[in-house]
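Heads up, the chain below is alone and in the form predicted on its own; it's given as structure tokens.
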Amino acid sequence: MKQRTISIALLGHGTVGRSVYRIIQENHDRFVENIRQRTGQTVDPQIIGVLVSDLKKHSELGAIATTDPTRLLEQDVDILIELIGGQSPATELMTKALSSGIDVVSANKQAIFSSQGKLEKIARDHHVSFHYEAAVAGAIPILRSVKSLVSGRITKIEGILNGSTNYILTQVAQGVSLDKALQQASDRGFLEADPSSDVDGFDAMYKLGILTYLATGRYPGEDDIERVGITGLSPDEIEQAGLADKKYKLIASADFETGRYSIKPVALESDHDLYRVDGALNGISLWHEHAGGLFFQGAGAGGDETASAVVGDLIDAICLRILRCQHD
């Protein structure tokens, strides 16, 4: 019996968009058996077609590569796994896709808090599935977390949500200048071309909207969050931290009791739970009227990190999908 193929278009070849092109090649056989057993059907996941900026950067691909997005989703697509990142095409393209039927998978923090609910709401409406784990904390499985817990309200969410940040910050308390430490984190990759993303605390706070909208139901507005970067902090400021056996992290914070939300540097006492948190490492605190307090720590960015939630998510999509075909 011929195996009914579950056709996935990927927009962006980057960092995490080879690393998800990868390990579908690579463990193809392992994902198929784990969607027989969650759904009884036997598929074959196969990627159709790969958005790229310039083809002959990504001749590997062969013939599946091309530049032109709309060709790609003219074919018959089942799942879209959207990494191009930014508010526009993206948000664009992924409404397009679910508007027709599409299942989308994406790790575009940016484009989901700034819809502030609109691309879940044409998922609903065209009865498709819209996930994004990869969008908050990388690896750690958070959002996922976040919606287990049912039984009850999440009364507050404070974290570490950007990596490159933290690195910066756990060079400032190792005696490293803020200055220096900035050009570090350049260096290494950590900051895009323009970082004013990460030190004035966009970045996170696109994903603290992610978490308050899971949690409450509700995307803040931007001007609901107190949103305050990392460059202003002082050498003295640096200083008298370390003296008192603090360090400063750039926290984001959700009181849901108080309606309170903000991004700003903040001096932790070396008991806090974040203190430890160190480098490019995301870490985050719930508290939760039943489960209590929990506590996650895990690589917040990198390739095959951030490609491990993704491809959770396209799993999800496609037993999703199989299940949804089968009651239709």
Given for the second form:
Protein chains: 2
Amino acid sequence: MKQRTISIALLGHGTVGRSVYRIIQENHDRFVENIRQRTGQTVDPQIIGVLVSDLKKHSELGAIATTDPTRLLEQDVDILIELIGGQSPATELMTKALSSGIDVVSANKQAIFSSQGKLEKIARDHHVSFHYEAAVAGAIPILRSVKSLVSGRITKIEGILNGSTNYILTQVAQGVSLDKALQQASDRGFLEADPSSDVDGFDAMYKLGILTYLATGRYPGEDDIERVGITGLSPDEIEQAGLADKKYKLIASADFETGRYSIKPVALESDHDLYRVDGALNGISLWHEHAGGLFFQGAGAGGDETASAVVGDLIDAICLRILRCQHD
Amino acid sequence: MKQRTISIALLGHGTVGRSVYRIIQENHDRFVENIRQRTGQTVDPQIIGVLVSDLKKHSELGAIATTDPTRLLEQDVDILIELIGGQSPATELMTKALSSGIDVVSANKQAIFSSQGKLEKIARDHHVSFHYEAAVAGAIPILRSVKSLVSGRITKIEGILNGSTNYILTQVAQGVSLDKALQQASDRGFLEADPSSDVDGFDAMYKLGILTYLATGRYPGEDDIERVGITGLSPDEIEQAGLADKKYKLIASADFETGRYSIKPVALESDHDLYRVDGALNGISLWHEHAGGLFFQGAGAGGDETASAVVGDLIDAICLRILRCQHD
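Got the form predicted on its own; any chance of the form predicted in complex with another copy of the chain too?
So here's everything in the complex, that chain up top.
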């Protein structure tokens, strides 16, 4: 019997895109078996196209590479994995895909922060699924955890959601100058193309907004979130904190009972759960009316680490697609 | 238009059962809306029966209370929530339900440890779902996190999976005698009816076995898990550990690369992730070939805390049931 093919289109072939591509190729049989266990159906997931910026730079992909997203989406695509980042054209491409009955997996915090409710609604209206675990806190399965806490209200979330500023602050606490730590973060590929997204707190703000929407169904607008970056911290403040056994961290905080949202550097005491979240790690504490306090820690960035979350979503999307159609 | 009723049967009305019952009653509209958002369908979840041990003790339940599980399952049940614990008759009742097309949510670590593969297979064969997040680490969404790490191999899991022994060891480290700490744990309702399940490591062994099956698809048999309880620890050993800034914890460990499994007291150094998991808390570290290291912490027991995980599973089960039937 010919197996049904699940056709996957991949937008983007940078650090995360390459990891996703490689992991899908290397683990094909593992995924087929996992999907069979969960749905009873045997299918054949295949990447049928990869959107790249320059064909010459990605010649190893052969004929499936393309620079034309519109033509890519005109093929018979089941699942779109969006990893190009930024607001446009990612938002338009996700909108088009969802409206055409294609399930979407994305790691794009900026586009999702801006259009989360709209994209969720389009997905619902077209009976497809929309997943974006990788957009917040990299490898930490925080979004699926928040979604599972449906029994009652989440009252508060507090986290280190930006790995690059956490790396920088960890270096500075160890005596490195802020300028040098910034340079080191840049050299190690930890900073976004526009470093302001990280050091001025935009990246953490997007992620806090996404978490807030999932936790409460409401959006904090950009203007409702107090946002202070790390560049205003003086070497003296950081040194004084260290002498008092404290550490400065860029803390994203949402208190759903008071409606106060902020991204700002906070000098944490040594008994705080987030005090030990050092280097490029992310950490999240949350409080729930029934579950009590929960704490999560893990890699906030990195190719394979982020790809782990993308692939988890991909397999969920495939399984839901199969279950939806099982009785067709 | 008359809404479709989702009929829920609840087995057990102890600490967790009461919380589950109350939370379902109090949050009916929230759940209806959550299910509508996720499936596009409006349904009416209702508890149609509760299995109790003594009708007189649960008279507040009125006509839906019963002592006869067979008659309860003969009604038109969609979802069974099994909270009676122990191997029998829980295993037989879950088997019967799954075989009859009923989705099952359970918090029963002992029954699942013994029959996980069999019950999973029955669920698959009958196209129903089987959820048991609450069986391991209470409120921590660890099973759904492990399931999502499908991109590659989990190489190691290490955790504090038994809250009562952790409470006892935390008390003892603060100078309380072992006998007195055991008594305190019992007074606070932290110990199982048979304390041996906790202090001799059986409870942690069940949970480690369940995690192992989900992570690898394989079972460690009871004989493959080295199991040492906490009663053999001498006051002197605990005091010496404290003087060296270490803490004894009952550590459940599974190394999937060497195939070594153990439950035993370990004196942790102060920089260990699990060192700060005190009192009745649970904590889990795991390592994954792509995601790297992940750490989770939260309440390992408690009525509302465990109910939070049960209800998360319940809503998943309802949504999957609706999606499966959407095209019927």
